[in-house]
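Next up: a single chain in structure tokens, the form predicted on its own.
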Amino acid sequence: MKLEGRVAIVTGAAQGIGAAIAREFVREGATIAAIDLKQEVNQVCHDIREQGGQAKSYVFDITDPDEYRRCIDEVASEKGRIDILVNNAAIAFYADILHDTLEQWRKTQAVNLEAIYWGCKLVVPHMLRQRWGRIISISSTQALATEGELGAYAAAKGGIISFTRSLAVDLAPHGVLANAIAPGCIHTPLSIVKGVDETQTEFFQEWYVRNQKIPLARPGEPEEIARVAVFLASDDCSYITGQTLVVDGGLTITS
């Protein structure tokens, strides 16, 4: 029970990595506030409660600063504290610089980067009062070794890494740690591009699995990211801040 008694906020918790983190945190003793624009987050929290855990869902758009503030205020009022923030919510679109739009760029930055800033802005005062906190932001290996048609996504995920470093320096005197996780090819709904599951294509199986572009020769699972998040959220993580843990099966070490 590494997170017993902790209150955690997880964004993008309706599916994939966010849902896995919410479930894993509850298994480790945390109380969860699960945020998502999708109604499916209600079912995630229902399932958690059915299994004896504590979780409450909040359905709203995190790019709405007033709604986000109301959520944080409610969690703090009901629980008396906020210990952990997991910035996981993200969107992606595929288009190269010739065909993307300014609207797509701005929407991606609003969800993937600006909302992270605002979420941190809202929870940090609560963490400072208790002189303990953990902020975990989900970046991507696309920030380190990107591919085409993902410029806005890669820029935002790279921004998360830089923001995390600066945030860590700001908060270190107050006992609050800020770190990021950069997942590689993880089997989530974001793996489905234009209706096709990337991890099941012949190209993926040939290049990433049989040729071991991913040395572990398989995509990762959301639960494997969740276990890393548990570590970063716990007291076991006491001397790591401003870092990005790459969880990619070795993808970024191969040429």
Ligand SMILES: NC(=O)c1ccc[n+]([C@@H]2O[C@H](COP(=O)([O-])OP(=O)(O)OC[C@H]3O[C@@H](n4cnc5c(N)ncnc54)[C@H](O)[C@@H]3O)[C@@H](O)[C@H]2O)c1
Contents of the next structure:
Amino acid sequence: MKLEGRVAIVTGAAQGIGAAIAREFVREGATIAAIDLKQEVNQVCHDIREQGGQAKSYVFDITDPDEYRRCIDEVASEKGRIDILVNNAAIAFYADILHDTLEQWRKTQAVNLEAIYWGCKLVVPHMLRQRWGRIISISSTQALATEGELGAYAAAKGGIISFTRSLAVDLAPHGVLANAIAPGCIHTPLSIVKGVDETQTEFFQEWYVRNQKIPLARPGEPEEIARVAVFLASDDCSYITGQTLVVDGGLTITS
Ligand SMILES: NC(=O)c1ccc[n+]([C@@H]2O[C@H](COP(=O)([O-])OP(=O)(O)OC[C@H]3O[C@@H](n4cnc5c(N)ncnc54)[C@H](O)[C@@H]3O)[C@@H](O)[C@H]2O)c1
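Beyond the form predicted on its own, can we have the form predicted together with the ligand?
Up next: the whole complex, starting with the chain shown before.
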């Protein structure tokens, strides 16, 4: 078990990639604090406990700095340590620069970037005390290549990559590693846009699958991101910091 005895915080753990990360971490021996806006995170933790794992859910909005602080304080006092933070929660909306709004921009930065900064600020003192820590932030291939209509999301995801580099330098002397993961097209509730599962559309099947814009010719599954997160959270990852691992079936290597 790669995460035996570790205490991990996972944001956005009610569904999709966050829920898969929570489950994989528990399978590898970690104790989980699972955060989400949605009540469904209670069920994710309930199911984990039913199978003998340790998981506690926290339902709140990560853009509320006081709520976030209360949660981290509680985990630290109950478990005595915080080893891993996975910054996974995010939102996305589709609109080009002519149709998006300042409110949408600000909300996206608040959830997808500022709350990541704040989460890191809250856990870092615990990691420094332990002289061990792993921070993993979920970026996106939208930070590297884009089809448009996702300006606020792409900017926040690019911000994660740059912030991760700076964080990695700040924390390297203290045994804390910070890395990011940039998923491509992953089959989750986020891939349902305006009621349609993007990965099932004729366009997706033709362009990404049959034409192999994605060389591996399929969308990824949340567990395939979770396995990479396990690696980055474990002692197997000992000489990688400040990096972004692209997990996209080859999407961004094709033109
Ligand atoms: N699915 C993809 O194809 C894909 C691709 C690239 C990157 N990503 C990234 O992976 C991560 C997970 O994506 P997903 O597809 O599982 O998304 P998802 O929408 O299925 O899950 C995101 C979770 O975050 C929670 N959340 C949103 N705002 C929150 C807030 N303010 N406070 C607390 N919780 C909040 C949501 O309630 C939801 O449960 C995100 O960072 C996303 O940007 C996903």
